[in-house]
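To begin, one chain is listed below as structure tokens, in the form predicted in complex with the named molecule.
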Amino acid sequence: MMSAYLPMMKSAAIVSAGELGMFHHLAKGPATADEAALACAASARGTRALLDALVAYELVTRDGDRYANGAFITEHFTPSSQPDFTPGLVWTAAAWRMTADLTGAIRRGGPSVSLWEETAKRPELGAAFAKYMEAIATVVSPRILDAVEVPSSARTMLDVGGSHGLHTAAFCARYPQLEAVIFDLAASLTTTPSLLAARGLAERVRLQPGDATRDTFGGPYDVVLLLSVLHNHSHAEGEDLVRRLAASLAPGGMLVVHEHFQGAAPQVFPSVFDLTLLVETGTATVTSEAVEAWLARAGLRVTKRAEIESVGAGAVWVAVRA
């Protein structure tokens, strides 16, 4: 039993931390319970439980009254952090609330209502996910930068599900000839001008709200990003996406996909993402080979595939229109 209640309490507790802005408090400086309660706009009763928790866990450390972050929190949850997770943290607290719902959707074999429908519902959802992404691309960008060669010649870049900007925003600063769109659900592009305005791209990357199972994409592009997007869409979805993103290409234009694939045999990460899919929006991970099936179908050649080296961090395919 414990082995299901601890690291449930551990990661509800990390979660609400997170939520609360605690360990952004606790970098300031050692705190009494009190008060961090005061800064946090929580209770003191509450506040101490949290913080004396965190302590059990060793994420948190007390020295007489006072609390203050230990070095994994430190490294990985507070503005100094490179990159800072409470995003994350804030994404999973969302999150949580949806898998609460996780036996109701193993039955249905599903969602009973899509995370794209509700972040168009709700924008704040949509802005808390594109921070999480956000986050994470600052981690696997570098990654997938190094792994993928643009030429020279390579003008035109359309970022599909490219939400927050980063990965397009790495792009255009490795290859200044670079002018690109980025095409999402408009609800993940809300935080998306203010981080290219941030980096002086507002005038080489335009936004395209839409909805990419069905509408068009313009076009023709040197390059075209299809970053961790795949597993948002049933495997019909998906070729028919890499389908018309091939047409979409330029002669020897090239499609870069970024993606979780499943093995043979279930491992930890994609298995539990699958998990996480089936309660957020119904859909599953893929395999590499059905991945390889669909860009051989739309005409073209796979030219690179490169694991990326961290837990959770998938591979990059290179695949090029002849």
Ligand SMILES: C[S@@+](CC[C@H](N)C(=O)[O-])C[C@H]1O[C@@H](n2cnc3c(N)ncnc32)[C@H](O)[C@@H]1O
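Given the form predicted in complex with the named molecule, corresponding form predicted alone:
One chain, no partners, no other molecules: that is all that follows.
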């Protein structure tokens, strides 16, 4: 029981502290439980219990009656963190409530209400998810960029599901000859213009709201980014998406795919992520064999495979149209 109970409560304590803004408050300096409670609009009793649990898990330190963030929290969950993953904790608080229905999702084979249906009803949920994805992209985007070599002849790029714009911004910064289109649902593009403007890319990047399962993409494009998108679709939708994106490529154009591929033997992150998809979207991770078959049937040849060496960071594939 302790192998289930103690990790559960550790996660719960970290997530609650993130939701309350506790780590951000302690980042300003050591504080008593009463001071932290007042700043975070929480009870003194509850705050003391939370902070003492975090001390026990060696995430927060205590000197007398004053508490301070430990090294791990300072590195990852405060305003000085690069990036600050607090949006991930806020999102996990919402995901935690969905995960409470995991048994039901296992029995049904999917969620009673999908994540996308829920975010359509609750904009704040979509905003929390978008901020979390932006934090992840801050870490992963440079690694994807390093795994891909865009030819100097490339001029046009399409980023499907690009929402926050960080991937497009990174590619455009490294390859100044590129002009790009970010394609995503309208609700996912609300904060993108400000990011592009801040990076001086407003004139080089165009936003195209749409539904990737049915809308056209335009083109032809020299580069197409399909980063962490396929697992949000059924396998039939995924193959159709790959086929339509291949058709949007110019001859010699490249499709860059980033995914969390499921291997022949269960691995921790892809397998746990599969459970998350089951309860949130009803979709599933894809195997490398399936994606390779989709690419081949779409007339694309895989020229590079690169694993990103970090838990949950996935792999990057580059495929080229003949």
